[in-house]
Every structure is written in structure tokens, then in C-alpha cells.
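Starting off, we have a lone chain in the form predicted alone, written out as C-alpha cells.
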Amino acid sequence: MNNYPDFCYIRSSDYPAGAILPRTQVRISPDDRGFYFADGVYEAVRTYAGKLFRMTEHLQRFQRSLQAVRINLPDRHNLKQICTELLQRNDLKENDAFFYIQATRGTAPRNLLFPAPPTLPTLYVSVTPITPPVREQSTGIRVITVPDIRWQRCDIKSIGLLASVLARQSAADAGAEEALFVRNGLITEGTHTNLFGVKDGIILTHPLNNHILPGVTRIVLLELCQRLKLPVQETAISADSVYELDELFVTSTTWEVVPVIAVNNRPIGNGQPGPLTRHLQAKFREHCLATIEH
């Protein structure tokens, strides 16, 4: 049971001029293409004590998923005060709280080519609070490797994710927190974080491709780093080469930095989060509350 209001935004066919409602009288179309194909994009969001945390990157981003797929969401200028309205409304404007936005191609027939015009995107926005990563955090988590078998546009926050759901559960049910995926011996990037590695104090990771999402977190750690003059370079860890590095680490926008301590059983470094990553942790999140927008 929530103990907040529980306020969502919803703008569909079925909504042309969008409203506010409680998430239990929101209704989408079967006939949405998003339940259909997929055919849909997304972002999420966060917030610190009610405050929204890199919303310009975050609506960047969105509308680079947006135009990749060809979408033209009339309505994404607003996104921002449709944000800061359900805040209000969920009585969430003092609290970590977790935005979910949603836009796919609208309501039309089952069709793959697109729906004629003037069919009208539906976009849906939510907000929750966020339950800390604790646990995560403090312990660090275990991760496995997997095939990375997603399609070739990763930089797109695509709403078709089942096979980042099907890597997750296979993660849980080996006892890990995480999946990574490899490609062409690999690693690329877990199921919803980006992935970083430390070997002889330098910072590896990942170049921004299509392989990857180009995560705002990740971003702000890249700025931190230069900031703190921590080398850095951005190249791929290998699946053979990942369980000799010092340290190893993942970011998301609600994990924010998780040291991960074991690789399919094996050990990083001494099986302990790193005094690098511990040294990121704190200094993100002292950036994240003395940067947020007001």
C-alpha cells in the first residue's frame, strides 16, 4: 500500500489534453503500440530532497531517443513542469523520489509501418520515492556475465527491455545483484547501469557508442573525475581481463555508485569495495545535493 497520493501524468487518445489522475484510474489502450511492438521510448529521473538532479541531460537524452525512433512527442517541452506538478501533487516535493517517463507511438491498429498522422503519441509520467541502495552501497554486489543478444541500437532508451529482464532474473537466480553483458568479448553494460573498472589507479570504461546508454550518471562521474584529476580512459574491459582489475564499480541514477566485489564468483581485488570507489561514492553524492536545480 502507498502511503503517498499517488498521482500519475497520462496524455493518450483517450486523454488528447492530458490530466493528472491516480494511477488506478489511468487506462491506456490495448490497441497503444507500445503494447503492441514496443514501439516506445523512455527516461527516468530523479530527485534529492524534491529537487530534480540533471533534468536539462535527462531531457537531452529523451529527446535523442525520441527523434532516433522518429517519434515527435507535441508535449515534451512540459515535461519539466509536469514533473515538478506531480511532486506537488504526491506530496514527494521533500523526498529522493524516482520519475518514470513514458512516450510511444499512440493508439492505432496493429500495423508495423508507422500510423498515419495526426495519431497522437501517448506519454505517461509516474513518480515514486526511492528506497535507498543501502545494502548495495555498503556491501557491494555480485554480478554475472551474459551474451549480450540486444539489438544493435543500446543508446537508445528503447522501451523493449526483455532481454535486460531475462539477464536480470538470470542474475538472480545465480545469487547475483547485476548482469553484465558481453559483446565480441566485451563487457559493455549491465541491465541498467554503466560499468566502470580501476587498474593501477586508472579509470576505465566503456566508450560512448551504440553499444551503450550514455547514462547521466555516468556523465557526472566522468566530470567528477576530471575535477578530482583522476586519470581516466574510456575503452572496453575485456570478460577475460575484468577479474584482474583493483576495483570495479556500476552507476545508475538510482543506484548512484555500487561497488560490485565479485565477477561469476570470482573475487575483485580483494573481494571488498575499493577505496577508489569509496572515494567516488561520497564525493557523487556530495556533488548530487550541492548541485541539484531549485
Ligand code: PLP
Contents of the next structure:
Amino acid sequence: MNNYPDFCYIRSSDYPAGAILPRTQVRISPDDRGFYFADGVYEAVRTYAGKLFRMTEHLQRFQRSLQAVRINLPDRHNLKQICTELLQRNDLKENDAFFYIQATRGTAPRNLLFPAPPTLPTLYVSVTPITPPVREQSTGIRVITVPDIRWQRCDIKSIGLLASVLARQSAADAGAEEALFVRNGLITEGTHTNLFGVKDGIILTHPLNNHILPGVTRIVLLELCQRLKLPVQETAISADSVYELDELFVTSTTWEVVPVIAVNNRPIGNGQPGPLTRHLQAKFREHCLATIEH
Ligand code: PLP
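What does the same protein look like in the form predicted in complex with the named molecule, given that the last one was the form predicted alone?
Zooming out: every chain and molecule, the one shown earlier first.
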């Protein structure tokens, strides 16, 4: 059981005015298109000590996802206010917390065609306290590679995550903490992380295109590299050459910067988190807190 009230926000055809309710009382119809078709998009945002981190970038990405799948969410402009209210109602104003924001095309009888207007999209927002992934950040993680069987629009933060579910479970079954997707011989990203390599002092990461999610942490990391005058090349790392890298790490909202010490049981570098990764980890938090919105 959670030891905080766990109030969530729901606005759907069952709650047209929007409601803040304990999570266990929120009801979503089985006719919700998210349930039938994964017909929706989501966003994941965090706070540092009660302050929303890079909300502008997250909201931009959410709006981009909504537009790409043609969901017109009437209350998209209220999201910051909803999040702030949830922090208050859940007494999380001083904590590190994680927001899950999901919108679907709404509730209608099962039919692939868009439902007739004025079907109201469903909006659901929840918040949970988080603790830093200290173990992953300090010792680093092991990863596996898997074929990237996802669709061709990985830049959209779709709630259809079956390929990622299967990949992440394969990683766990192999005693690893993350799976990296490989498409046409190139590593695209992890199931919930972007990937960075280091070779001869140059930081490598996949360029932005339809094969990766444009991670907000990726933006922050690239800003940090610029500030530290570290050379970056936005070039994909091939699945064959990954073992020759000096260092490897992944980034995400909740993990921040996590070193990768082995791929498919083969060590990266000397099998320990690399020095540049350590440096970026240390500077990352500083940079985050310095650039947080108030
Ligand atoms: N790539 C994928 C597929 C993801 O699902 C995520 C986050 O959920 C990321 C990358 C990292 O994105 P962010 O840094 O915005 O958390």
C-alpha cells in the first residue's frame, strides 16, 4: 500500500468536468480506445524536490505526439496546473516524484475508425514518489541487444509498448537491466532510455529521427556536453562496433545517467563505469537543478 493519498486526475466521458480521485476509485470504461487499440499517447515527467523538471519540453513533446496521432485534447493547456494540484493534494511538494500523463482517443464502441465527434478524449494523470536508482547509477547496468521490432514512428510516445514489454522482459530473463533495440545493424535506443557511447573522447548518440524517442534527458545531456565543451557526434552506434567503445551509458527521466558495463555479457571498456560517464553523472544533477523552472 502507498503511504500517500494517491490522488489522480481523470477527465473522460464518465468524468466530463474532470475529477481528482484516489487511484482505486478511478474508473475507465472497457470501451476506452486505449484498452482496445492502445490508441493513445503518454508523457512522463518528474519533479526534483517538488519542482517540475523541463515541463516545457515534456509538454511540447506531448503535443507533438497528440498531433501526430490526431488527438485533439481540449485540456492540454491545463496540464501544468493539474500536475501542481496533484503535488499539493498528494502532499508531494517537497519530494522527487514521477508524473504519468496519458491521453487516449476516448470511449466508443469498438471500431478502428475514429469515433464520431464529439467523442471526448480521455486524460489520466497520476503521480508517484520516486527514489533515485542509486544502485544502477553507481555500479552500472548490464544490457542485451534485441531486434527492433517496433513500428516506424518511435518518435511518437505511443502507449502501444508491446515490443518494449517483451524486450525488457527478455533482458530481465537474461539477468540484464535494459534491452537495446537494433534496426538495420544499428542500435537505436533502449526500451525506456536513449543511448550514448564514448570513443576516443567523442560522445556518440543516435540522431533524432523516426527510429528513436526524442528524450528530454537526451536534450539536457547534449546541453551539458556543450557547456562542458565535450565533442558530440550524432551518429548511430552499430551493434557490431559497440564492444569497441570506451564507455557506454543510457539516459532517461528517472534514471538520469546510468553507466552500461556490459552488452550481451561482453564488457564495455574495462567493465566498470567509465570516467567521462562518471563526470557527466556528477555534472548532470548540478545542471538539472540550475536549469529547473520555478
Ligand atoms: N526512449 C524511449 C523509448 C523511452 O520510452 C524513453 C522514456 O520513457 C526515453 C527514450 C527517454 O526519454 P526521457 O529522457 O524523456 O525520459
